[in-house]
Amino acid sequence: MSTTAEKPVSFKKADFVSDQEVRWCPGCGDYAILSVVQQAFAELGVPKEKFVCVSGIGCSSRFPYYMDVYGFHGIHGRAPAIASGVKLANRDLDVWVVTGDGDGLSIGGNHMIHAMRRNMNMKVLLFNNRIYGLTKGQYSPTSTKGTKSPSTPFGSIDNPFNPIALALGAGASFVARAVDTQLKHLGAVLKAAHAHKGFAFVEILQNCVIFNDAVFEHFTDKTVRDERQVDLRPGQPLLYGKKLDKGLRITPDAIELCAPAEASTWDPKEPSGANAYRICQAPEDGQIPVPVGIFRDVEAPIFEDDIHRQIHDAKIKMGEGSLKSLLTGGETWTVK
């Protein structure tokens, strides 16, 4: 990895506009996650050249072509292994995946797992409408049961992908949740996932205008909220609330409504990720609030630090190579 000092850089948000027309249906979500991005990229003090957007196929994966940073649109499902290619190749690029819950937990589902059980030193934004937007509204892995589609015109039978369950249950070092309308929330969790030194996975609930409307509405529309969702703050106890007069407590058994003083105190670094795969499967039905905010943060071996290394041990050991004693290495014939 370079050691070289870098001066600082300072960016506005307009630097990471590119010239290309903005086309996305109106009110989508993604126009707000975009915006967002723009802003937490130009305040992270990385010099634009170093940004790389990695996306597959979707309406979240048009992301490369309006931002001003290096980018590569892939095929279907397989920004992760791209994103994997790219980070090898130079560690000091700050590679970003952006996707969706069909691009990325269906045809892309294996890639993503295996990006995150490695530990690449990459972001993956997982916009999750919980349909396919862009191919006209089928149900998606994420699609709640019963969701009636194109492909599925009596309701959905499929159990859905829980993303923050498969992120943790898959070993991502950092996992988290943000929603599209909630904007300093979340610019403050791609802070979060840009300082953390490995995989970095960030579901961001988006909400898809033309075939799933408000389909998170019951806990995020600004006039529930605040009683509908809990924000997972590293050392802070678990309240809500508008007055943040509610607390939720941890037990053996339970999660538990509490007054403010009882509430437990998050721990997103707690290395089995137990409390944070227990709060994240609870169900939308308001016994409890949904959580956002910062699920795990734990520290990993980073997958291209250990492979470089290596590599370099290999070398001191036996020598540089080169291409023609790898072809005639080993058994060789000679045919006449």
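Keep in mind it's a predicted model, so treat the numbers as computed, not measured. For the two forms, the rigid core is made up of the largest set of C-alpha atoms that agree within 1.5 Å on superposition. Residue numbers count along the first chain shown, from 1. What changes on going to the form predicted in complex with the partner chain:
- Relative to the superposed core, Glu320 undergoes a Cα shift of 2 Å or more between the two forms.
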Contents of the next structure:
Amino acid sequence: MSTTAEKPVSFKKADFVSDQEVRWCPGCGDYAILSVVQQAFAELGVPKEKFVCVSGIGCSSRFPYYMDVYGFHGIHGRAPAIASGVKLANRDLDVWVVTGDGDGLSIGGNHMIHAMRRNMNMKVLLFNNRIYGLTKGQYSPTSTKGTKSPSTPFGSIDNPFNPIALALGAGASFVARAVDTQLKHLGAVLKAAHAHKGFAFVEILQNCVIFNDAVFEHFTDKTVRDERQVDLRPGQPLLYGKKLDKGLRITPDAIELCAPAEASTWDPKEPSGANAYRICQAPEDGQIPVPVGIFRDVEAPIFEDDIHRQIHDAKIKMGEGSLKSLLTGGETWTVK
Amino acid sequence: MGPTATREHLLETLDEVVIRFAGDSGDGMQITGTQFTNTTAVVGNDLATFPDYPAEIRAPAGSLPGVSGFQLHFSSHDIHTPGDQPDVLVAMNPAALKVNLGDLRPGGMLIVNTGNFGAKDLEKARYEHNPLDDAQLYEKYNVVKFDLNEATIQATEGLGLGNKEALRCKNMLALGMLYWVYSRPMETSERWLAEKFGKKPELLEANLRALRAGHRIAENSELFHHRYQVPPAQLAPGTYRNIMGNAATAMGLVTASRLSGLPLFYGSYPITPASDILHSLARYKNYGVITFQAEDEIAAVTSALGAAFAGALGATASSGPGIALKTEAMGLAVSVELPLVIVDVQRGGPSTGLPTKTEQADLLQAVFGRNSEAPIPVLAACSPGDCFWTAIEAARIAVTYMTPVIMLSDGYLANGAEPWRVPEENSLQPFPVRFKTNGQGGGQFLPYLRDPVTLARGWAVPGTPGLQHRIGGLEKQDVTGNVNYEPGNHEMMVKLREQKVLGIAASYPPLEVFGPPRGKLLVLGWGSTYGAIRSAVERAHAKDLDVAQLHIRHLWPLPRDLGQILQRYDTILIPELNRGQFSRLIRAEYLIPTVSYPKVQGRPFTASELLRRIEELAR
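Could I see the form predicted in complex with the partner chain next, after the form predicted on its own?
Whole complex next, starting from this chain.
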């Protein structure tokens, strides 16, 4: 492998900007995310050639073209599976999947949940805009019930996925949420995801200006977001408000507002993950703030390490296989 | 050769024998057949096998759909098929008798386990009368009736096994009998039992006792009047092993990984009859093989493609339904121009079809079955052992030309066995892969800059400093790989990909015709029909018929010397286990008439039926 890991690594954001013209709609939330990811990559201390961005199909999946790293723009929904192959073939690589709510939770839902349960050390950024963009505005598996779209002119009638609940249920060892317009917070979440050893799922709430504009505005708009969001910070009390002067308390029966001093301390390593699951179900109706930040961050065995351990052990136990041992293995006889 | 007396039995030398073991799917017939096969291989006979089992793991016991069979042809000369008609039928129950008796050669030996011929057994097989009471049966066949159940219980007495457990050993008793009748040693099976039941001493003892009891009973009873021997075949000198097609494919992939210098990544989802490739490769951990049982067929192929991007020899296998699911990803592999080996172990279709039965009906799917213009080279193996060579050739083409490659096998090859001459290590031609390590054209890496001869693009793997690049399924500009939708560019890229694949034919060895180089009739085949065609053509030659055989490994692009050869014969007969797909392809490519001989019964051709057709056409 490359030996550059030994050298001090110093990059600038510009090092991760590719020569391709970005083709998202003006005002799309993807621009801000791209910028934060480029900045974060520059700060991670990883040699540039070790990054691999893998995507599926959709607006978000054009992402790899704009990053000056190794990139693979795959087919619809299959990015986690492609990325799994990349990671298994070379676990030294820093593998990032970029997907959307349609790509990752509808056509690619199966790959997503299996990637979560396997726990390879890869990072998944799911841009959730609750709509299909590239196919022109049909409702998505995260669209709120009643969403009117070209394919649901009378309003959608199926229940949406809650991506965080899905990730927790599928056993992802790191689960977080961030917002496209909250750049500093997004950058911090990305770094936490990278620091996590194992599978990291980051839902990024992203605004689609064309087909689903302002869908998150009621809790992400600058004027309300401090009052309407609570940042789940590991080991910190659940505080929110402009001056962090409001608290949230998790009791066995409820998640309720409280004085700052009575606020529960957030523990993303809680073994059962029950509180993460409960808090992620918070409705967006304003009764309690919408949780963002780190829902879950637990240690778990890493799939590719276990595979390579089995290979290592087999070589010790059975001896390193050679062509000769392969060809003449089993029962043989000689004809003279 | 005249019979000679050994004790009270006559020892007769035979040139070849076809045995079919048939019983309930829980009776262990596949194990019995495999054991007889392994022993027979070690004895030095040439052989070919045809396991034929139901798709259901355990259909209702004793029922007609639950019958499992294993046919084995062994001989003292070179053979190519598992035989048209069994000389010996071992029927473990009435259902097995009913399903298989029609195939038994008149005058052949019928060994019946009378222990399973009670009223209920007969009813399950839908017999109104006991067929063993039919006098005609004894006129037509040499019937050996024996209660294997009773003898097995006696043999295993005192080991503390229940009746049900004890009766599981009855296949070993039958095997022991046949070992005696055909003068085979028991050591190979004894060793195998010791390995299988090493941790269960009472089961090991029970099976060994049953095996030996069968041998003893055959020797000491009056059941058999003859004992037979089949001398070793005169095979080419060398080290041999018995091999099944799927195991050979797995070994071929590992060998290709060594010859290319790339680690093997195998992504797979279980499907009959391809799963054994996964099972074999999963055991090759000490060869550094990574096997990944993916969540579905699509993840199996896309993970392999991702591994190829990262510098592995990516491979996947499936059968028709799974190949259909992988189709979109195969198109992606065409677009991103990464090497990938896709093995299709064909079975009867459409849809779920006949999961355990063989067919060759995925040919046109393999050659043309993708959206848009997505050329992929296609190869087919022609025998179980040839799966090894075909897998290596598929990998060679994949990495040399940076392309996905489809290798066609089928259920018959996958589960069939034959003695296989182990190649000398130094006879295997390496095809080392060199990844790009530095940029071209002003230092920048140009992912679609091509080798002027092969038209293959450069392969630069993630982790290589300075060669960061993006690939994907969108149409791209040649050389730079930048996304490009211009009309002229698309047409140029379509043609480039086509030319690259057509150019692969330049690397094929010349075709070899078996028989006269020109004449009346050419039997043109591909894939697993090789053995049956060869047998039929050999028999036709013995009858002085003017016929030749040509068997094609490279199905797409077709060999460049094929067209000329086809011109040299009056008639081209194309037998295949589909409705004439290769025939269609040949007509389309060469504008010549062909005579198609299609068969879709889930079974391979017999040499006799092919010979009949040859006789009609070559007269």
